[in-house]
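To begin, one chain is listed below as structure tokens, in the form predicted on its own.
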Amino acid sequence: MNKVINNVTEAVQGIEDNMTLMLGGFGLCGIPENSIAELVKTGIKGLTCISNNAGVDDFGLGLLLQNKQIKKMISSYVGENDEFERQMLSGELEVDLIPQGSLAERCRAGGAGIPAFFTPAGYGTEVAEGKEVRVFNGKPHVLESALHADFAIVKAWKGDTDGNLVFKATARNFNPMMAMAGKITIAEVEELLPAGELDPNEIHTPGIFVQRIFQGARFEKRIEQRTTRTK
């Protein structure tokens, strides 16, 4: 099977209205900024993305917020996009939070097979709010089910041709499970190796759950909070 994709626009080709997207990264760091930028030209509307973050006002899912293409978002962390907040407080668009650790364990279940599993994060607050409670080791534990997409769009540093993924440092923390859960798994990565160059020991995803991958033209890697130390 040829996973390999000429280019950005045949890579999100069946990407249609209403569909349930996961996108890895976190904050900035390892998104799938391609991705993205070309989803906002399509002009795909009625979106559920699934993602830690929803990018800033002017780049990564920010961008699909300014574009009214998203209805829903199942996030972690939003604090740095001021249009994400107007959207939620104004009620246009529909927002469920849910702890980071709870976020990424449901991606994982949904690439592992497993349907549901209890976490006590969340017990006492709105998060547990109609859900199923049960006690172990004399704690409460909220029962969470596992998140599937029709299509998870993630990044990486290197892949090869097979689809086996390598993540840099931060890119790794949503990226392979998010890989893993969807039906369709898009991969565009900084560098694109023939088969077998990659190390095996090496290797964060492998290629049996990417069905799509290619090289990125560009990749700013923009920094969402720079700090830097007086002189």
Contents of the next structure:
Amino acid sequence: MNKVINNVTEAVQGIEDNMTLMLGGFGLCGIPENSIAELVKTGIKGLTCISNNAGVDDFGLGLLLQNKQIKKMISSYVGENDEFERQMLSGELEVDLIPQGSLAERCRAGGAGIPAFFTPAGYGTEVAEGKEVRVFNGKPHVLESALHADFAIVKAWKGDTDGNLVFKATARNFNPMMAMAGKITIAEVEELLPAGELDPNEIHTPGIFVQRIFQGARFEKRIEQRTTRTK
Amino acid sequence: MALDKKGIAQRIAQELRDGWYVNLGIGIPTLVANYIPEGIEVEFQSENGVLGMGPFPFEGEEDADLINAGKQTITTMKGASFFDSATSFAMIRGQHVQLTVLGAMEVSENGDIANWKIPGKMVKGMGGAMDLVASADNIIVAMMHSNRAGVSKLLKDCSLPLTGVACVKKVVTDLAVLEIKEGAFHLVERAPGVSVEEIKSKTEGSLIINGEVPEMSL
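Follow the form predicted on its own with the form predicted together with the partner chain, if you could.
Then the entire complex follows, led off by the chain already shown.
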């Protein structure tokens, strides 16, 4: 089934004010940078964004924050973004911080038809406030619910016209679970291939989870912490 | 003399055992990888999705798609694997990782840990720390004994929002190795040249001292 769309403008069609989006990536690694740049252009506002991080001040989701397009962030770690911290502490931005593993599993659950699950993470902390706690095998667990999104936007290394995706190294991170949890999932890929070119044994995300696929025009792939050793 | 950060990492490295999968947090814990004892094979997991993490790349060989949980560019060792975040935390929650080493702002005498938030001042988020401390059987905290203002970080009760409750079993600081059991810190070793009195005076929580306390050997 052909999922190919022409460009990033077509990719984000249908995204409207006040919608909930999932955006793949960990730090700046594996983020759908072309789609984010396009969302900045559209000026769509009031977004709820589910993403592990919030980018940095001038890249990734930081661009949407600077532009005040995000109403609420659901994330696990936002330490690299000063504007985020400012908007959160001043109360301009609603923030739901949740443990990284719970975030991943809540996205997976959303895509897998599991409405909620129990996890030990966050028991006894403010994360568990107001949530059901139940003891299994002598250990308290917190009930966490599935997350869903109007649109999930993911980034893959290679993709084919059927929407099958292959990710590279640690750029995989949240992308596969988010692809599952979007009502409409948009995949931007570095290399778009005809169906049949990817080995079915090596596909990470089957095309059934992807509704739109396009090859990104340009990937900056910015490095957040360039650490090296000397020869 | 009190240990520096490298010394703390070096001492924690002595806790590694052959065949273990280990998750190292950001900061001092990361340094543990530099001191793996001879003859021992361990594999490092980074919760953003890699098992078999290697050292930093040589200059010019950095790959934007290959980073650790601290967002630093890394390399992989032979036998490494990549996976998504749900699988990564299945490894952690499912207790397939044998040791977790992480930093802390505060630890209490019953093993509570706080390391993700200072209300009104600093909110970075917990990242994977809550999943790690709630699930791991074997957690070692690596931190300085006191904060920059000289206030003890080993407390009766944590004053900051908690990351996890009753989960820390061992703490290695610049002054001492302490085990947490039965609601108290038990002094196991002291840093070379550091007196029991100094450790006592810098530990706010209950401290149990049993007989002669040996010095660490590094």
